[in-house]
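Shown next as structure tokens: one chain only, the form predicted on its own.
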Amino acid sequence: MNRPTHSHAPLPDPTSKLVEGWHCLHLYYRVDQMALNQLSPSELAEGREALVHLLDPERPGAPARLQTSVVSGHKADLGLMIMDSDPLLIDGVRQAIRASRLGTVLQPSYSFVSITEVSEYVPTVEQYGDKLQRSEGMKTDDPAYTAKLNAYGQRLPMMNRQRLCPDFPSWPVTCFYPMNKIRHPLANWYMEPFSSRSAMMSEHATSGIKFAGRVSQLITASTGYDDWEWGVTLWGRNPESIKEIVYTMRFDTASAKYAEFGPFYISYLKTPVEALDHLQI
């Protein structure tokens, strides 16, 4: 009697990079400074110029995308942005930090770990087509509901490839803080419905748009990689829009109800000689 075989797909070759999509790590420093007075003016010297070479994006060996900054507070004073699609190359990048003789001076502050992805709420084309019927009435015989399908289906591979591997804009303002969506027994988002979820995203979304032009906005994934589930990183074209779109967004149920914040990083993009400069390192 033939026993019945059964197929699998292969699985896929073991590897810490992504198969889609970047790693991402925030990494923020103080400056010691009783550490920086002990070093002399040589080392200092040597110190900033692996540091300048360690933070150009444009090095052979570089990660994919590294920007920093300089930050407004006492909770740091230089920020950090990687990403990669290998985590160890960006890693690099901190434990050669550590290994530098600017590594007593740069004392670890807050890090945070995420990857990218495209969020389940970003509709499919058949599902935004469903949008069009449902929220504006339209047709699938009207040529206006074919040339917003037509659009939309040309626009989302390109929002994607943004979402999964970003660019990053080079307006000087940036923000960063890590975010929950509650639990809370009269407020929990787990035990929404999907399509409850999805209205309250396409919401959140549509309140994001208005800032087009002023505010650009990174999502990153951090569930099973860090304490909170998602980071949120925004560049804005000047400081009042990234105030103006952190308080106008709280407004929709998405965040009024069912959101936490940790805390936030505001901080201003500097090139690596100009950080250090400002640092007076």
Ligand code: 76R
Second form
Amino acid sequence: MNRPTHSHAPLPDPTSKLVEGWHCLHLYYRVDQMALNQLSPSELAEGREALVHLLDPERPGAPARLQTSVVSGHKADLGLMIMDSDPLLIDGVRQAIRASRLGTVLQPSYSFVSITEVSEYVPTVEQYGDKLQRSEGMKTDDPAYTAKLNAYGQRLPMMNRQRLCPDFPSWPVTCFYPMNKIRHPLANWYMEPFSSRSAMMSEHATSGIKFAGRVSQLITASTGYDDWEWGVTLWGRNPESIKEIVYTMRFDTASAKYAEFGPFYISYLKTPVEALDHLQI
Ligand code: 76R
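Show the same protein again, this time as the form predicted together with the named molecule rather than the form predicted on its own.
Time for the whole complex; same chain goes first.
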């Protein structure tokens, strides 16, 4: 973007919205059985109804994206993934849960705050062309080269839209975990030149593309927003693909040498009604 830099130029209006893309919040809750036991049947019914409405992604005023899942293991019972251009609309869901009849029942166990981004390693059309010449030895006068370049140029705006304002897949299994690129004296990602980081991310992308149709990934950025640098959300067509992609990527140099990971949450997509039924609320 070309913004005038002389001192009299007006600055953009202060805003909590991003110039492009969305805010993202992953929320995890554990059911407190003691609190649940204390609700009367009518309070419980009221709480259930309010929550089902609140978590309905189609209700008026709902955040742009809202997905509910039930979590395996003791880390959590209920998982929510929420996205919107307005961070306070997202946070409103969290506050409404807390303030509802089920607010004492659903105890927060983990959260992760991030924003969408187009990674600096997504090649521009020009960089993609350079890559075809360098690594695939294609010549610029080859019609196949022009065809590939045009196809990429056509796909790129859609791909970037999906990175910034993603549709959530409805595949049954989802996995979330935060990660960093390490800053160890012997393996410091941030001391590597862009060219070598870019080459490693290209290797990473190549290994990821093999999972097309089985795993859908969304990388959200959290440097400055949460305790890790990225959040990784995966949706799997089946459960084994999640294990397979995470295992396979451990061998990419970008992961093998430079990545460290936080807690993993594996969960199964459900409608709010199904999720509450499953949690026996
Ligand atoms: O966005 C794109 O699809 C372009 C290529 C690409 C980038 C730039 C890409 C492709 N990733 C990118 C960036 Mn990824 N990714 C992860 C993990 O478990 C691990 O070892 C790592 C966790 C998975 C499973 C995964 C999957 N990726 C990133 C970044 C940001 C780095 C930065 O900006 O500095 C991280 C942290 C990260 C981590 N990645 C893909 C995948 C898959 C499946 C693909 C192929 C997507 C496709 O084109 O279909």
